[in-house]
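Presented below, as structure tokens, is a lone chain in the form predicted on its own.
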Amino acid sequence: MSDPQHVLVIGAGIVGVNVGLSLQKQGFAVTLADKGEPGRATSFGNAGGLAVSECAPISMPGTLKNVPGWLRDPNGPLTLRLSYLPKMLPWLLRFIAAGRRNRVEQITTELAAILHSAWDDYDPLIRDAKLQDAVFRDGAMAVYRSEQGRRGDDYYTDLRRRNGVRLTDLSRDEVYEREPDLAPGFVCGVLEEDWGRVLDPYKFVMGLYQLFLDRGGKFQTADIADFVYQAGRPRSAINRAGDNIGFDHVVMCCGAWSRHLAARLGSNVPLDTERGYNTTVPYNGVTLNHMVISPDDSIVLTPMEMGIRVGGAVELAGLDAAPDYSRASALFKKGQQVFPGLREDGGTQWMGFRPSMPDSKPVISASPRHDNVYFAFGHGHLGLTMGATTGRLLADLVAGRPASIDMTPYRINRF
């Protein structure tokens, strides 16, 4: 019997680990490589939502007209560092184009095709990794201070319902029955019935990583800089430490850091990062039963093992600028307007790099240049949610198996 083919997966976050597990299921020998520890980048401190109902893109009809107001508001949902604008401008133009209504309708259908399988793909992994107690499938609740505010989301709500998302309108009494510690003044809500959450994103990805190791997977600390070619095909990765890692196939799962290596493999891609901030504080007597989304404030609150996490918003500043933790402080103050009992004492702040494509769709793709190169990155706000399904779809591509959905919308050369 011949030895199994070896796949190098570059990136050991939630997407890379899921790709590794799915490749193992297809019979490949898999090595994960990352310049840092597994699960320590964007997968470490995110909001923890399994947001299977979030099939609408970030750029929506009306987004453009709201941008000036958001940028003028120091506590608004969007910040752009002017020094980064020249680099960001091509991405922004594509982002605006993706917000045309006909494009939004199409993108939503294409995102829903992935999200509808999220639980089916995660359930066996959660069972095998013995993570049942770390995951809750108990929905999320969006809360509004006025009926007018909810009506302002009518298109967003209808769009998702037309794409199979289960949403239930809630009265004021139903909102406070679910979350008694909410601030006064909320008048209605929407229950996102199929949404889930994890108690700790880092422990969740590490549980899956341990399953990967238990099934024979390997990990190597490596900062990949380039590739060595043989007969016109990449066959090994060059580690900045000097040692090469050979492979039969290579998969790029470096999140927001994927753009450079994709270019080294012949594929230029408009990937950038939406930097996200959050603050996690002890419960201190506050009861939060479910994930709560406040569209009025552009924040989400998650009950976690270590406390309540308050996050949201977007900063456009690239990968190199220092964090601006005043963003996290501003978000937390908004969180206190939703749950007045929250206190900063003992809290921790975090910033992560969401890997974002201008059309909100991930890249899950074979290379158009090399028959042994594959890409899985650009999941934006949905890396945790789409991780297992991305792994299955990508492993089918490597194995040459028919895909369960049309993969054309996620190709790397779609722009």
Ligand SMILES: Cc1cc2nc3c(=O)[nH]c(=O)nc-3n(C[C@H](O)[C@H](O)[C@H](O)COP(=O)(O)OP(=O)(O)OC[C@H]3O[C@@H](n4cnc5c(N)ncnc54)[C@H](O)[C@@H]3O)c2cc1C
Contents of the next structure:
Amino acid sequence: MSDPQHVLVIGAGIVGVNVGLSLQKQGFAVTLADKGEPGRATSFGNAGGLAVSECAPISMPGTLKNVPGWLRDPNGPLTLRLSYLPKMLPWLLRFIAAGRRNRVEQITTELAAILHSAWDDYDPLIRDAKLQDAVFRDGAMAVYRSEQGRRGDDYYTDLRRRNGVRLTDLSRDEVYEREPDLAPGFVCGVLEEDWGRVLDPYKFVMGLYQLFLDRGGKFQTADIADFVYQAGRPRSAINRAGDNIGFDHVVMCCGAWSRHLAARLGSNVPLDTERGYNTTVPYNGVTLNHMVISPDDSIVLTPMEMGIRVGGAVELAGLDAAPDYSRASALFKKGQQVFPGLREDGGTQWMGFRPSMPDSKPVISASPRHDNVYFAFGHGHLGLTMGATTGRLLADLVAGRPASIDMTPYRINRF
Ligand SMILES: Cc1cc2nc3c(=O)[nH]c(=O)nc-3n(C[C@H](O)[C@H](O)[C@H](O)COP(=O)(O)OP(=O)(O)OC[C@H]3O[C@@H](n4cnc5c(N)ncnc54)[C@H](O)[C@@H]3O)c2cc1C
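I've shown you the form predicted on its own. Could you give me the structure of the form predicted in complex with this ligand?
In what comes next, the whole complex appears, and the chain from above leads the way.
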């Protein structure tokens, strides 16, 4: 029997780890390489939502109209560092174009095609990695202070319902039955029936990473800078931190840092980052039974193992600017308007780099340039949720197996 083909997966976040596991299942020998420790980048501190019903793109009809107001509000859901605007402009123009109604309808169907399989793909991994106690499938509740506010989301709700998402309208009493510690003044809600959450995103990715190692996977610390070509094909990765790494196939899963390496492999891609902040406070008597979303405040609250995490919002400032943790504090204050019992004492703040494509769709793609190069990045707000399905779809591409869905919407050269 011949040796299995060797796949190098660059980037050991939630996407890379899932890609590694799926490739192992297809019989490949897999090395995961990361410049840092596995699971320590964006996959470390996210909101932990298995947000399977979030199939609508971030850019929606009406988003553009709201942007000036958001930018004027220092505590609003969007901030933009002016010095970064010239670099970000091409991305922003594509983002705006993605918000046209006909594009939104199409993108929603394409995102739903991935999200519908999220639980089916995660369930066996959760079982095999013995993570059952670290994952809850208890839904998420959006809460509104006025009927008018809820009606403002009518298109968003209807769009998702038309794409198979189970959403249940809740009365005021039902909202408070589910979350008695909510601030007074909410009048109705919507239950996102199929959402789930992980108790700690870092422990979740590390549980899957351990399964990858247990199944014979290898890890190498490597800061990949470029590639060595033989006969016109990339055959090894140049490691700034040591020896080069040879491969039969290579998969790029570098999250928000993927653009440079994709270009080195011949694919220019409009990837940027939507930075996000949160604060996690220890439990201090406030009960949070499941994830709560307050669309009026643009925040999400998650009950986690270590406390309650309050976050959301987007900052457009690129990969290099220092974090502005006043964003996390502002979000937390909004959280206190939703759950007045929350206290900031003992809290920790975090910032992460969402890897974002302007059309909110990930890249899950073979290279148009090289037959041994693949890409899986750009999962934006949904990398945790889409991780396992991305792994399965990408491994099918590498193995040359027919994909379960049409893969053209996720190809790297769609722009
Ligand atoms: C505030 C916030 C809240 C979020 N909430 C949710 C949520 O509730 N649900 C959800 O589904 N998603 C959520 N997300 C999004 C999710 O966290 C990301 O989509 C996901 O973590 C991306 O995973 P990744 O593996 O692509 O990237 P990462 O986790 O960033 O991993 C990329 C890895 O590549 C490595 N790397 C980069 N360059 C190189 C190189 N040259 N050589 C070697 N290694 C390299 C990095 O070190 C890193 O480890 C949230 C994000 C933020 C910021």
